[in-house]
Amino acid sequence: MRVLHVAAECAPWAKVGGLADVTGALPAALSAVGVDAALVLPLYREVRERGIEGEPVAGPFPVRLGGRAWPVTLRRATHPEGFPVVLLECDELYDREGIYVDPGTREPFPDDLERFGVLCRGALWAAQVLGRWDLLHAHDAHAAAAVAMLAAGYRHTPLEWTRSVLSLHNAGYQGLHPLAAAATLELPLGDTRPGGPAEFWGRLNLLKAGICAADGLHTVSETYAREIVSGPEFGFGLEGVLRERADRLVGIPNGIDTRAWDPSRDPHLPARYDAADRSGKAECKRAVHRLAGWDESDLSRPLLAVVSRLVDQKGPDLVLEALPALLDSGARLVVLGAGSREYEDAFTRAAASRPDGIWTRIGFDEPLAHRIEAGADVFLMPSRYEPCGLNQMYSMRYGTVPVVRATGGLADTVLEWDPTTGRGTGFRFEAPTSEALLAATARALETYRDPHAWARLVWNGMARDFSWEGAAARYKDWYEGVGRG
């Protein structure tokens, strides 16, 4: 079975969030379970400083959308894991700074309709170039439209008999755009009558284009898969489409790479430890602190972290108000992370006012981000919602104890620490409130004083597998069952 994947970001290349681990981790591990994969991916300015060009396999062809032809050369790479991407050169969409956001105005670009809707058509022009494919598996809304334009007519092409499936990584994310632009797109004008698979509320939302053409669905959690069917909280809207769909969608947890986030071998560590012999921690907590500009020698502290997109749904807020309790208790607290100017600031200023209490880096930085998840004792994840989650993964094979919002992947993950039988991996809350994540945070503060339970908390997060094997069988079965009809 050979299977395409179109994606907007795909780690270590060019990376905003944990949409990007998954692609530039998928691939390999279908390949080894027997599928063919490969991935399309636009040559953003970052991959060319990274040093990743490619080699020239097409083009310059003319791509056209909304009555204009855009030059993309088709060049194939090689991703670190083994598997080949396809990278879409169109310098004038693609050679700036930023891949959602320009870094300028913190704004969405102008024009994103038509850099996603150059990727989407320009992938399509891929898969007949490079070979007959069995699925194209498009990646969340900047992706979905290549499953709508394939269903709109491929006919007498090495697509026609190509079937497609989505993936829902976050459906509060869903490409939403102004009505007329559905013309840039090329898409079917039945498509956007009131009702119609892509009008939404009076406008183009191309999450919902995807939804209702792709032969297959999926997100990444059982739970998310229940939740996006259950009302707006979770769904956004798009509740109803996907109950219609239900029989279409799977939830399949997202795995981790288990060689990228490996605390015994893990380059980015001062110190290197696995579940055997942690004694490597104490020396990545101490980093944390010189980093931080404190005491050293004084470890006894708990100390907290986040890891985050500063974003309404990851639930800042909630640490913010949280704060003043948690530093009073005697716990610390380091933060990485980028989004809202608001929390941006708000944490900043926070880091200022208690600087023996709180550290912020606003920014994203992955050789950072392993050493923090490495440094922490506890992780905080209050996210009002979380399809699925990679960093409670990441904390607990670090022998960093999670504390979760029980939504989505994160209910699915995280098991509730019990004192009474030492089982449980993390600790874990219902509402969505500062008061509930301050309860949780007590709990695991006060296991942390019992050394003998913390241990064995911590060993049985860093026996979990989390790997990508379970996670790719799945997808190939699931696959299968797609290709059959």
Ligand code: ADP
Second form
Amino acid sequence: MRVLHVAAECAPWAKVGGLADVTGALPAALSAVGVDAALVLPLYREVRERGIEGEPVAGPFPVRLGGRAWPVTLRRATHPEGFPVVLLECDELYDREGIYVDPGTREPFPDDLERFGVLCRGALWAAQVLGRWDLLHAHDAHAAAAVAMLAAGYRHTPLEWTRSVLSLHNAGYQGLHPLAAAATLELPLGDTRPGGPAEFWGRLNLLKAGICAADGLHTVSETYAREIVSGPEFGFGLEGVLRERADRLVGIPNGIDTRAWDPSRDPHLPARYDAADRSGKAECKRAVHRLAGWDESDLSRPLLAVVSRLVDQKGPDLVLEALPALLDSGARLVVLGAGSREYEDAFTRAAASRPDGIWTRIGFDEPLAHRIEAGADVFLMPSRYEPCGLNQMYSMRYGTVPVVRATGGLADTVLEWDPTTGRGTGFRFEAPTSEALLAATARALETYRDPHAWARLVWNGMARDFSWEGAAARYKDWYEGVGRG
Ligand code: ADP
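Requested next: the structure of the form predicted together with adenosine-5'-diphosphate (the form predicted on its own having been shown above).
Zooming out: every chain and molecule, the one shown earlier first.
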């Protein structure tokens, strides 16, 4: 079986969030179970800056969009995990700083539609150049139009029998544009009639168009698959369409890259460790103390951590509200994140006013994310919703105990610690409030004071297997079902 993935991100070359981790790992994991997988990705400036350019294989070819022809060259590169990546080169659209957001304005690029429209059309062209494909697998709103385009008109082409699937990594990002933009993408006009597949409250909704056109739908945890059909809190207005297509919707949780995230081999860490010998973890905690300017000789205070996009979804406001009580309890907090300016400023101010208790680094810093995961004792993830979430899995693997809101993938991967049975891997709370977060963190800190119980809890998390192998086998079964449908 041959599967062509289309996505706007791919780790380690172009990463904004967890989507990149998935597209950077899943194709390789699929190859290991006998699925021949490749990925189409824009050739962004930051990909080039990593020395990745690929070999030209076709083009420049005029990709038509909205009456304009964009010259696109296909370049073939090999991902560090070994799978082929087709890079779409179109410098006018992709040779600039930023993936979704213009770093100058901090707003989405005004030509978003063209950038991702060309990704979708270009991917369908690439698919034809590169042979036959059983499935086109589009990821999220940026690639969703490829599914709608494929359904609307590739008869008598090599894609005639290609089926399509769409993964929803986050139903909160839907690709909304003025309705007239449908013509630019050359989507069928009927799709934009009120109530039509691409129409959403008078606007064009690319994710909805993809949901309606795909042969199969997927999201990244079983709980999130139930949540997004349950109501607007999780479906963001798409719960009705998703409910209509619920028979096509599966939840397959993400794995994690267990090689890149392995405390026994991680090159970013000042010391390495594993479940059998965690002594190196103390050295990692010491290094975080050094970075934060805290006394390195006293590691007794529990160290809490947040590594996150600082956006409402992730609940940074709950952490900020809980902060005085958390610090008063004797814990310290390190924060690594970037996102909305309001939250960035609030964490920066908090660090300035209580430098002995909280240290903040605003920005995206992958090596530092590894060092924090290793150095912390407790990881906070108070997400309002969390389709799958990766950091809770990285945390468990790094012997850092997650405190999570029980939603989506967090609910599926973190089991509440039970001191009577010695089972569980973290602490969970239900309500999206700072009180609930505080109560769960208090349980974590109480357990932290009991070294015997803590060691068991940490061990439980480190022993969990979150590798991609199991997920890939489930994808394969699902692909085969869609292919037969
Ligand atoms: P999402 O995709 O919604 O951002 P996930 O938990 O699924 O959330 O994935 C987040 C990924 O991005 C993780 O790999 C995490 O380590 C990383 N990440 C988030 N913010 C930062 C940051 N400021 N610096 C480094 N890595 C970050």
